[in-house]
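To begin, one chain is listed below as structure tokens, in the form predicted on its own.
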Amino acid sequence: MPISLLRVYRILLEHYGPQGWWPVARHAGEPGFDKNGYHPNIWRIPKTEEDRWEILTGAILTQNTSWKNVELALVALRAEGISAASDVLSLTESKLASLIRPSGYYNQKAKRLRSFAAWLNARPNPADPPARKELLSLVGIGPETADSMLLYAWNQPVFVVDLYTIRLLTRLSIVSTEEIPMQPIRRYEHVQKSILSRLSRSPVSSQERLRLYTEMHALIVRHAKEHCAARPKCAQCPLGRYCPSQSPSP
């Protein structure tokens, strides 16, 4: 019998502690925030519309790049005074591209960011969570980006799936590799549905569920980087005793 998802969550939380995702760099160094804007024990994020815009921007910029590169782009945007969708729309596309250059694919991302800014700017109330299908209809917004936005910027209890999640859950035999579709969007939806069907059995409130989804995604990313990489580092892995895929000790 595979380990349960809640057990995975509790083990990772005990091992790594709260992660404080999504980081909001504009609050870096403030009480409760570390030097990069992570906030392990603060849940009322975003605090302002400027915070929300930074999270939404990061969700687009982090596509196909590391967060370190995104941080550099966010610093450049902040130095230019860009803190809202309307600010982005005031820039030329070439200027925007130059500011977000560290994030890679900067010309493509500039188009996506301007398109997204125009959509958000036209909404009557940007604080109201949009429908998932509305986000997915926007240029350059796929399931992972849409769900990251809903979870971290609009505090909706949506579980974010990424390659780290799929890798960990298949190695733990929680999700069967034989059942996962090859087509990326179908694969995403299949794994997300499988996760939600398991977590929905747990008797937790909606607020607890939001914390669970927020923290579990962050913990899986942390664990993947430290242990469950493409080439796993199984020594001292906190999930080692539950992992059928664990590499033998040298």
The other form holds:
Amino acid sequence: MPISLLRVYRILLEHYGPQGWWPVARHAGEPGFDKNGYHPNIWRIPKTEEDRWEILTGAILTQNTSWKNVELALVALRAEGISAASDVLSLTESKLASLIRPSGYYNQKAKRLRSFAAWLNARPNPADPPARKELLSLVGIGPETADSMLLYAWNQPVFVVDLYTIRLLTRLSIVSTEEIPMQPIRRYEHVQKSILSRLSRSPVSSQERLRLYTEMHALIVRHAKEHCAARPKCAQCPLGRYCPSQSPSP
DNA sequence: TCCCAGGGGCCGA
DNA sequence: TCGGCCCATGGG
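Next, report the structure of the form predicted together with the DNA; the form predicted on its own has already been given.
Every chain and every other molecule in the complex is listed next, the one we just looked at coming first.
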């Protein structure tokens, strides 16, 4: 029997502690926030429109990009006074591209950010969570970006799947590689469904679920960086004794 | 120098 | 439906 997902969560949380996702750099240094905008109970804190805008922007900028580089881009935007969708729309695309340059793929992301800002700006009630389908219909918003937006910017209990999640769960034999479809979108939905069916057996309140989904995704990313990398570093891995794929230490 | 990062879209077979 | 390619910076 593979280890249960909830058990994985508890072990990772015990080992790494709360990750404080999604960071909001504009609050860096404020009480409870660290210098990069992380806060252990941030999922509980009501978000302002500026917070939401920063999270949504970060979700687009971090596509296939390390968060460090995204931070540089967010700093550049803030220095320019860009803190709302309407501000983005006031910039030319080339100006926007030059500001977000450190985050890579800047031409592509400038287009995506501008069209996203136009959509966001036209919404009657920005605090109202959009339908997932609607997000997916926008250029440059795929399933992972849409789900992180819903979870971290709109506090919707949605489980975010990423490459790390798939890697970890297959290594732990929680999901078998054979059953995973090849096509990216179907792959995503398959793993997400599989995860939900495993978690549904443990009844929790919607608040607890929000906390679980928020923290779980962040913990998996943390764990993938420190141990469960493409080239795994299995020594001292907190999940080592539960992992059939554990490689011998060099 | 090579590899990787908090993905997504497009195109031809 | 699929495989392959493109987008690009910065850090290890």
